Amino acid sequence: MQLTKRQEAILNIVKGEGPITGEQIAERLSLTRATLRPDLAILTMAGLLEARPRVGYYFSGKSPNQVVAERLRRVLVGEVMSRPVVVREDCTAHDAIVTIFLEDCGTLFVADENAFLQGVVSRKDFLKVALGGRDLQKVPVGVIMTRMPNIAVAYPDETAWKAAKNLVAHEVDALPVVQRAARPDGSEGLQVVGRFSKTNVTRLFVEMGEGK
């Protein structure tokens, strides 16, 4: 979080003299209370300062980095996920590769007719098949995909921070976002509802940098 020189001065005053009123801070800086109001609002909303009626402003004890980390931990996967790109298990490797190019993505989720997750297939999987000299028109995705339960997933109500850690830990480009649901036969399965990828993480990082 980038602070202006005035905001840094306000923060230092509050650290040393807090709790302190807005009028007293303005007096220390030889400015009017109205001039400081936007800066005080920004510092309070950012979590660096806290305010109590009839008491004044005091330092929250948090660094700008801690504030950003707390904001990141409040963002849920369901708020930033994108539309999943799904294919069926009997889709050929050739058709799946075409889908990857048309959808501009690096990973496809394999699901049945009821959107229950069966597997994940990535560009690396297709590259292995191609280098092996196999006919991409004849190889079904089901033969080369990674199957459940060996798939890392994300849930809409978990934090984007946790999902991003899983992207790094499993060295994958995207996670299927799933919800637990009952299959037609009564058993429980994971239904694909979204996609959480490195692009989502990058977009979130950019938006936070822009103060959104």
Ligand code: ADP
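Numbering follows the first chain given and starts at 1. Worth saying up front: this structure is predicted, and the values here are computed from it rather than measured. Think of the rigid core as the biggest set of C-alphas that the two forms share within 1.5 Å after superposition. What changes on going to the form predicted in complex with ligand ADP:
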The other form holds:
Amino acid sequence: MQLTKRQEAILNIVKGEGPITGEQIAERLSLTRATLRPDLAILTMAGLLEARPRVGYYFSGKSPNQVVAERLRRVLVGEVMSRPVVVREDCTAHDAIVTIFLEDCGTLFVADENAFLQGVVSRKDFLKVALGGRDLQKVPVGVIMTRMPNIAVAYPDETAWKAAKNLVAHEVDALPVVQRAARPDGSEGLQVVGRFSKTNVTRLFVEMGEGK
Ligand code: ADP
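For the form predicted in complex with ligand ADP instead of the form predicted on its own, what are the coordinates?
Then the entire complex follows, led off by the chain already shown.
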């Protein structure tokens, strides 16, 4: 976060003398309280200063980067995820590639008739099959997908920051967003409810850059 000279001067005064009222800060800077109002609002909204009625402004003790980090870590996967694009295990590689184009996504999730996650298949998996010269009309996604339990997943109520770290750690483009649920036979499985991809992270990055 880039501060103006005046905002930096305000921060320094509050650091040295806080808690201090807006009136007193204005006096130190030989400005009117009204002139300072927008700067005080920005510094307070940014989390660098805190204001208490009848006490005044005091320094929050946080650096601008800490404030951004805290804000980022409040965003949950469920708030930024996309709709999942799901195919069945017996879908052919050819039809799955068509789905990738139609749905404009890079990763498909493979699930059973009750939406329980079975696997993930990415563009690279299809490239591998194509390079191997196999008949895309005959190969089902079930034989080329990465299969459970070797799937990195995300949950709607975990932070987008943690899920993004998992994208990096597992070197993948997308994570299925899942919820735990009981299968018809009573066993526990992971039901697909969303898609968290590098695009969601990029969008979040852009929105935060715009101060949203
Ligand atoms: P990148 O383009 O970063 O190499 P991909 O998303 O193309 O990553 O995936 C690479 C490999 O990892 C593929 O074989 C794919 O099946 C597998 N994969 C993709 N997403 C996941 C995931 N969430 N968990 C586990 N494996 C995955």
